[in-house]
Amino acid sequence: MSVGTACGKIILFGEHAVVYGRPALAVPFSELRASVTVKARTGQGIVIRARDLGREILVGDTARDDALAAITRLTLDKLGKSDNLELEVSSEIPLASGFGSGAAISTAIVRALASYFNSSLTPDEISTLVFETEKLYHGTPSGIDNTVIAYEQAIRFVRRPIGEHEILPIHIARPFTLLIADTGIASPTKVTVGDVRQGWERDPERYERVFDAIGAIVSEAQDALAHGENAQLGELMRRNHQALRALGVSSDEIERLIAAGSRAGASGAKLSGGGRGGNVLFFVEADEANVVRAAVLRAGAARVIVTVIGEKA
């Protein structure tokens, strides 16, 4: 028997705009993680049981766009191997919030597979087999999911039309505190890139317009972050979501959360994402977590969830 994990992941800047060649910035979110467990099956092919979803998957009965089946293949076609097998996959990450629940899960899969067969893989090849999948799950994805889970690492991502993409890890100088809050409603990514899409082919001017702000902010973010100047994020966070909301991504419920977090002492808050449901990311100093995270839960929050950034494990 072989486990695989993998952790989740919060995009801090540039949701959207990576998907048009910008720069985003993504950490590792270590707190929730995904696993899945392989051992040898009894009876014939290949089972995955994923408990968490309410699914039992027969991968050579399963079409081809089914993601867990479609990783599973992937990575057994990359490692030469086929056998009997039972998959057990579960996840502490909530499935269209923003977090990389399709591409960690993915990334589990991979890694507990390798395990299994002795094999070793490099985060470059893990992340290219997950790739696949991502499109099953975002349609137009950007990359920038699989790359920070598989290298678990903080991390610059360009997304480059041909070649190789640019991933670059971060510096962060200082620890800052994040407070996280669930707008309790599901919003799949494919949905919000799609409609995004939409709008920059109908006008592409507008469109390119914020992406630049957008990539602009990033590249401010990435050097406050590498000096230290952490008093900057919260306001970088404040014009990325003004950004993301003249992409038409935003919702009710993520503006509310935002009104009542910033009334209560968070210097700067955006979505983390897709948008139109998933998270909140809360700019705090430590000694306000408490108090912002009462006002979020009082908003409607469904869970609120407060870590650190940057510090070392």
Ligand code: MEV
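Values in this document were obtained by computation on a predicted structure and should not be read as measured data. Positions refer to the first chain, counted from 1. Take the two forms, superpose them, and find the largest set of C-alpha atoms that agree within 1.5 Å; that set is the rigid core. First, how it differs from the form predicted in complex with this ligand.
- In a rigid-core overlay of the protein, residue 80 has its C-alpha displaced by under 2 Å between the two forms.
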Contents of the next structure:
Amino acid sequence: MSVGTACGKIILFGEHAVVYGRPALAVPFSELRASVTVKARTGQGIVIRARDLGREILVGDTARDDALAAITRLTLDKLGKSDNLELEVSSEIPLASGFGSGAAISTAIVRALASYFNSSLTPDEISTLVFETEKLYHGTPSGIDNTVIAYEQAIRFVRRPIGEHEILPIHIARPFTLLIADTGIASPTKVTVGDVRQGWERDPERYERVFDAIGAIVSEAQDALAHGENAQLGELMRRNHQALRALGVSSDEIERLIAAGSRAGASGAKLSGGGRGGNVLFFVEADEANVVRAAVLRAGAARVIVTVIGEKA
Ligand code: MEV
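For comparison with the form predicted alone, produce the structure of the form predicted in complex with this ligand.
What follows is the entire complex, opening with the chain shown before.
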């Protein structure tokens, strides 16, 4: 039996604009993981059991549009292997919540299969395989989710043609506390990315201006992180969120949580990921985290996680 695991991800700055070639900053979120075990099957073929998703898939020719079946086939092709296998998928990462659950499950499948066949794949090879299934989940993904999850490293990402993305590790000089509030609302990235695309097609100039503004915020944030100027991060998050609002990907629930957390002392907040649901990030001082946590829970957050970014970098 072999096991593969993968972390989730948090986009700190730059979501959506990253689809249009602007930079974004993302960090691995290791507290929540997806995990896959692979073992030999006595019956014929490959079966994937994903109890959390309530699914059992027999991998066959008809399952080409299923992401779990697709990544299994792609990985076996890449490894040049075929066998009768049983895959057991489990994940602590909530679905459609901005944590990259789909990319994490796919990455865990690739790692478990590679380990089962005693092969090793580079982070770039894993990321390229997983990107294929991201297209099934997300339509036109930038590639940032599969990249940060496969590398499990804080990165600055700029979308380029596949295989040529700019992927640079980022330096976080001083760790900082991030409070992550889950709206409890599942919001598929495919929908918000599609809506932004429609808006951009209607009014490209306005959207390009917003994307440029987000790109500039990302560069300022990267500098602030590199120089330990964490006091700037709250304001940069506020500005990034305003730009995301202008793209139409916020929601009443997100705004309610942001208002409550800000009143309770968070110096900045923004949605993270696709938006309209999923997660909201709050930049907090460590000693304020409990007060902000209580306030966003009162305002309706489904759950709150407090984490320190940069400690393990
Ligand atoms: C989703 O985690 C981030 C988006 O920018 C989409 C993408 O980059 O593929 C919204």
